[in-house]
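Given next, in structure tokens, is a single chain: the form predicted on its own.
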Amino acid sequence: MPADGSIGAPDKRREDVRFLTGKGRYTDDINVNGQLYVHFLRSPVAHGRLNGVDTEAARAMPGVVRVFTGDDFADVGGLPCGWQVTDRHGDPMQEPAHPVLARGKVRHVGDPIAAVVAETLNQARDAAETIEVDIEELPAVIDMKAALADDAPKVHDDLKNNLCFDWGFVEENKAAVEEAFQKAAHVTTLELVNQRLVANPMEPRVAIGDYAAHSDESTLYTTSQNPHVIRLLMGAFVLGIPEHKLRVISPDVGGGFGSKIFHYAEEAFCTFAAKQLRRPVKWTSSRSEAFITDCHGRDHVTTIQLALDAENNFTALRTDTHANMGAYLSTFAPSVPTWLHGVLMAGNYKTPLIYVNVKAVFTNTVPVDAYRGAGRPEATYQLERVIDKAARELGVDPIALRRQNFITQFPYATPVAVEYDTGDYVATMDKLEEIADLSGFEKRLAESKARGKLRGLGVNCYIEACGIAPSNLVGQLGARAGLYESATVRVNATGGLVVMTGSHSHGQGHETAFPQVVAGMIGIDPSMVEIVHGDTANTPMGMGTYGSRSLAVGGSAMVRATEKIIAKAKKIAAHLLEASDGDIELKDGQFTVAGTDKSVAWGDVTLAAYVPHNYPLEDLEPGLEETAFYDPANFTYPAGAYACEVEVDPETGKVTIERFSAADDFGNIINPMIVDGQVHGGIGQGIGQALLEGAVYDENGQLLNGSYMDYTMPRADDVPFYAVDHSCQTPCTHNPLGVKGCGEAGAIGSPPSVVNAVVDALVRAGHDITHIDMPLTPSRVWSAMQG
């Protein structure tokens, strides 16, 4: 095992010391002198005409400084969407306005109507209760297919209908796919739902706006995964603030899972109000607010078909999906069911023809955007469920069917426009069979039967695209921002380093893994490396953290900047050692002239950089600081194979997960302990989706389970101990670290394995069941068993 501090060592997370001792600094811990508090009055109905908002009584309440309504934002831009999708006919998507405060209509329960700013939060709440709102309630449209009917109520009156876009990919494959299905020896069809989820990070969202009149500078403190993107979107498109006059600070963030990527109305409001009032303005979300304001995830309804020839080779695949956008387009919402979903429909398999159709639909619900995995869990779930169903229809082993159709030659260009650079799906399946002890399943099956339980085994494979990139490609696909990453490495005179990165941590362990990379390159202890992130004033422009891009993109930027540092340091060392810089080697913090015992320590070279009494001034400037921007050449493609064993109680339908095994290929591993933790967390969230979670709306658009009393997240006793392995490593070929990303794998690979296992258990018990939609609650499973 690598030594502590080196790349590949399981170093403990240094940031956990402050988190576990209560020394973390979260946004709600920040209080600015003289701050006011805001409470938002939100729509109690899902769809309604906003005929009037009477704030007179509220303005007269004690402590109230000002009450804002949508009219105060008449000259302010709406929240922008960061990704434009062109539909299969070549037309741009329908892109409605998204006001900071509602104007004219409310479009989902929780839509902000007015905002009361007061000296205390209680005063703001009390005043908000006195606001009289005249809402003419309109019929709400919740069901996506119903929303596309000609007579459906329109969420946005200025749009043609509720269809955001009708996307087909790859459109030129469509006719060939149709022909392949006509010629197929067997076709398996499956209809399934990937239900809506609430992200539920531990820390609710917070925003604090501050304004300095003397310099005309605005500062926003916010719980964000990408502060630079918030600055760009809010400054340029909403409030019209030049970037050099706008600072965004995101301190410690307690989880995000995608929900804190996006620019939200509350951030713009607090920044705007602070300037208007010349006092800081603070908002802290309640958990109830989070359920109806934070972007939700998933919410796809799909029909998928798989065509096979007489030898059980996959010949074609086609899907038809309805994807819910909610009432407005969130920051990256259009990319999730399209470019983060459709391009992964090949999975691990050499299916030659694929066609994906996605209809994105507006409804009177909370907006939907990226949630851990973002499109890839949806693709994997569809594909791995239909393969399992095909295996059962054909009477063949589901693992053997997968193995037969694995991609085995790399690089591999899929029919959905991406190229996998490396992988070994046979090796991960071999490893899975080993760590899951699949050969012992029959014995465990008999033991369960003896106890009156039904036991099932579910297996699936996954592949995902991480490190979303490159900028020139995603720009062609509709991204309105680049997807590079940046780093500045500053070396102090005494040899310590400060690395300023555009990546942002919200639980990934950046402050531990990033120093391992930089320190490993130089040969010093990681404690000499400090990581700075989360403040646009102190870090170079970066795109933030999501899509498992931190190491693959952010880490690569650090490598490039450190390489520049080392190159300059070698020139200084060469001068001190009276040698050519081409002969200088750096190892274990020592610069050595190759083939000699002449050396100089890292600290001596860094001191010479800042005390240049003996320095090659004719060639170099003093100092040791470098910046690099890294724009990746391709996505990275982590892959793996998962196995789940469940017991089902035939009397109640309750599902218990007895064993769970995961064999992943993440390329090179920087810190295996952190990787284990990321996989464990992702599997837990995937199990939550498979068995417990799901946001449920009634026909009037009311969220029926909008609190922890009703929304069921997994607890410790809902998940087993995991067998996790990531020894199958095929390094990425196009980033300097050879890493692929691990943050979303567990959430991608686990739902289909759980559902496959439950269906397997019921079929083994003689039930004629082909599918049960998630979540597989006891009532759903019991009902399925009753036929």
Contents of the next structure:
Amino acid sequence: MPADGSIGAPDKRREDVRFLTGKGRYTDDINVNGQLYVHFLRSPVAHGRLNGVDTEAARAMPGVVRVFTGDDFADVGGLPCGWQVTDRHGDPMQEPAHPVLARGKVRHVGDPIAAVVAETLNQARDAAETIEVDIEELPAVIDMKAALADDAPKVHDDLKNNLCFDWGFVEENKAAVEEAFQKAAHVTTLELVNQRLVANPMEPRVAIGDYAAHSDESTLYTTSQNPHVIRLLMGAFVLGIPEHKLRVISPDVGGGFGSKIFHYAEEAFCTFAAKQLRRPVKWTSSRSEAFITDCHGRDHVTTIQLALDAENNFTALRTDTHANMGAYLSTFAPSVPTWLHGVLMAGNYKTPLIYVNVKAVFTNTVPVDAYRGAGRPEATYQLERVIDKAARELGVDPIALRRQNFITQFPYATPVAVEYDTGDYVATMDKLEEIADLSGFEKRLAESKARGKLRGLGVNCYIEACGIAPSNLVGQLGARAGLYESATVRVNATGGLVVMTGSHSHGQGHETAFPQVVAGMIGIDPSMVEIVHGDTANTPMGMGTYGSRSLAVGGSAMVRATEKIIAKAKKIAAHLLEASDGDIELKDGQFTVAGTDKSVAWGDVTLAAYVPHNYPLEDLEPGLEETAFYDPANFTYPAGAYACEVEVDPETGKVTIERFSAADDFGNIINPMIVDGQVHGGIGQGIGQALLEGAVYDENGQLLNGSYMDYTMPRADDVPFYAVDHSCQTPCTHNPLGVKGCGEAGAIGSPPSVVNAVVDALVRAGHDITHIDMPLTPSRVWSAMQG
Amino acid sequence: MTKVTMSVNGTERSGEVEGRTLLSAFLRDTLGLTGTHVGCDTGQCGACTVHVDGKSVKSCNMFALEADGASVTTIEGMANDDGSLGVIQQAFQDHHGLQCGFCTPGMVMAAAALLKENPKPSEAEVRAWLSGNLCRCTGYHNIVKAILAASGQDVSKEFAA
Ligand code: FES
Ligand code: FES
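Given the form predicted on its own above, produce the structure of the same protein in the form predicted together with the partner chain.
Below is the entire complex, every chain and molecule, led by the chain shown above.
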């Protein structure tokens, strides 16, 4: 742990001032001199053969500079997938091509067919209306199980079938798991759907390509969570631009939640077209376009079975999941239902034997990839739902059943390939019982009853693997990239610092929290530290922000770089103080010779580094700037326990969330205010999934709810105040800050407790039900009550 | 193209627009006031909320021509004269009522309109008022808290869930 400074303080966010006064600089706020606008003509059908695209009329329309079609990209690479899964039989996954603009076939509604570039956006739109597309509509495959039938139409003609991979984990456990099920005293089975969600960050995606002929340099401004990753993927795999000729800038980004990790066709298009046309090209997604082009999340259909012995100990677990990949493989799509899902199936419990089977399926729908939690919400939901169901079947208290099966010894090696370093699940459950006032439930139940409402209580635990990720491990698992993070700390002569990080902030408050870490280590005011991120030209190669990794991995890189700074600064101080550097102590920005009153201030040392008049030049280089790359030794394992109380209107089936409580263990905390906010936001999204959201396709592959008119986003009056607590802290043992990450917990931990609560309410009211699939809309709940 | 003139944050501004130009586009593209955000194309998200003649309006739901001669206030006009944050803005910062900041201008404008109409709203009234403004980051907790605080109500005690 670095010396105390401002670490742990709820510092107000410095970035807020610009956001609150309208001075944020989001990608759409940027306009480059001479820019053109692109409008994409997109497929109106889910599956079809593209027999011809006639752009002649469009080319003659006012203001049109050029119309591009798939043929213009014949010599350009396709969008790459960054993760390769090997299936149960040792074969690599089936990996289809993903062209920038469709060629030959269109494979989902929204697949881009042509791109009109014009002087104004309206001109581009008007011209796109005149393009004649000859599409021979083909039968669409939408349902995953139907997609795997022998005679199903193929999404990709050149693949064997629609099965991307059939993954077994851990394959060697399979026989032992079968045997444990045979011997079980009780087996609980649950079939469920983890429905398709649309991430919906409030800022739609934007891309602006620019090309400087004098230096042969391309610049892409884009709404990305990881500009370096985009530079690498787009430069190396799609457009063939060397990294030193390509700059990617992600300025203020209005939320991501995973959907802005991936490399999208529009980014490649704008970069490519700007170079071709020698003019900047800008694309701003409309919300309707976002619904059919931003990657979706979740979309798993699962059967889970839990085996218990006669004493109600969990003895084995097996799951069978179909995971929708959509029409193409998005950047990290294969990792989500496998390594981000299977490895979490142990949850907080000491189940000794686990087998996970995942069949990933291509369908004629928008590609599916990581959405807040990515695989871990799916794992948590099925596990915590089946445990609740088991408790009900066995007539035992669901909390007691969980407690009985908690892992209590750490480190703990799970049967699904990971080792939890620390945790205290008893403590978070105790804390939950306290903050949720579970002992007062019966009283509240009676009050609800008196009002004619059904009340229910749902509790669940969760664990997640964050701090993504140890490169060595993920390399073995199929990642095609490393997942370290980087930081450069540049100290100026007058003592201020600039920290350049590969992490990216799109709401997480890095500009406030990171200075707390660095300033705390030195003992200076955080206002002396400036954070630079989001521009590949002035940050070291880093992997960006997702998987609750920025503090655990990016923060650790910052600590390492700052440690190097301090070590060098101590040597300079030792010279100035005529002492040995081993005797120098740094506290509150002052270097002191231990045991004496001889000292020199931080600012004098930094000045000496850059004005080396009295300086040990023979021992040390001038200057004070250090870079560190940090690659974690393990994942981090935040965990916690959540409780939800609902009221159900017996007349209408409408569910209201009456209380929501979250007790989390994130290890050490840098800024508790920001942590609270992260948990609140995650819970809001989790409640959205549980009660409101879900992308619905009809059998022809039309997205039926592709706008905010139809896709029910959670609103302020759908949610209550949340009680959140993170005072249970078991620090991570393998990163220098002892932090675990908090960005996804709320979204992972909240859906099961909501569903558990609604089932509880209905069962208490005498309804014979065991499960309702999300979203628990009034009509679904009402139907369940009728039935 | 037609000329429109309006008072924006107290200054007379004019520009040439097409009949179909939305007020949000006029503010952003013609006047460069990019604090007003566009988060949807169906009038649901509220990121584009501004005040037109004192009333809160979704600027994507109005043609620029309809605002000809009107007095418009945007997020850029909400700070105090000395540049410091206004009461609502300050409450948003104090209570961490924003994360990515994209919904924030609309939230602040909506909150200002609410407090003008109802200076001491209840929690339920705040939530109901905000139902036309989407935020994907905060789960609304700290937005509601910030608005209650801006109205001078005590939010020091953690709210029971
Ligand atoms: S942009 Fe105006 S309501 Fe969404
Ligand atoms: S703060 Fe990001 S949408 Fe509200």
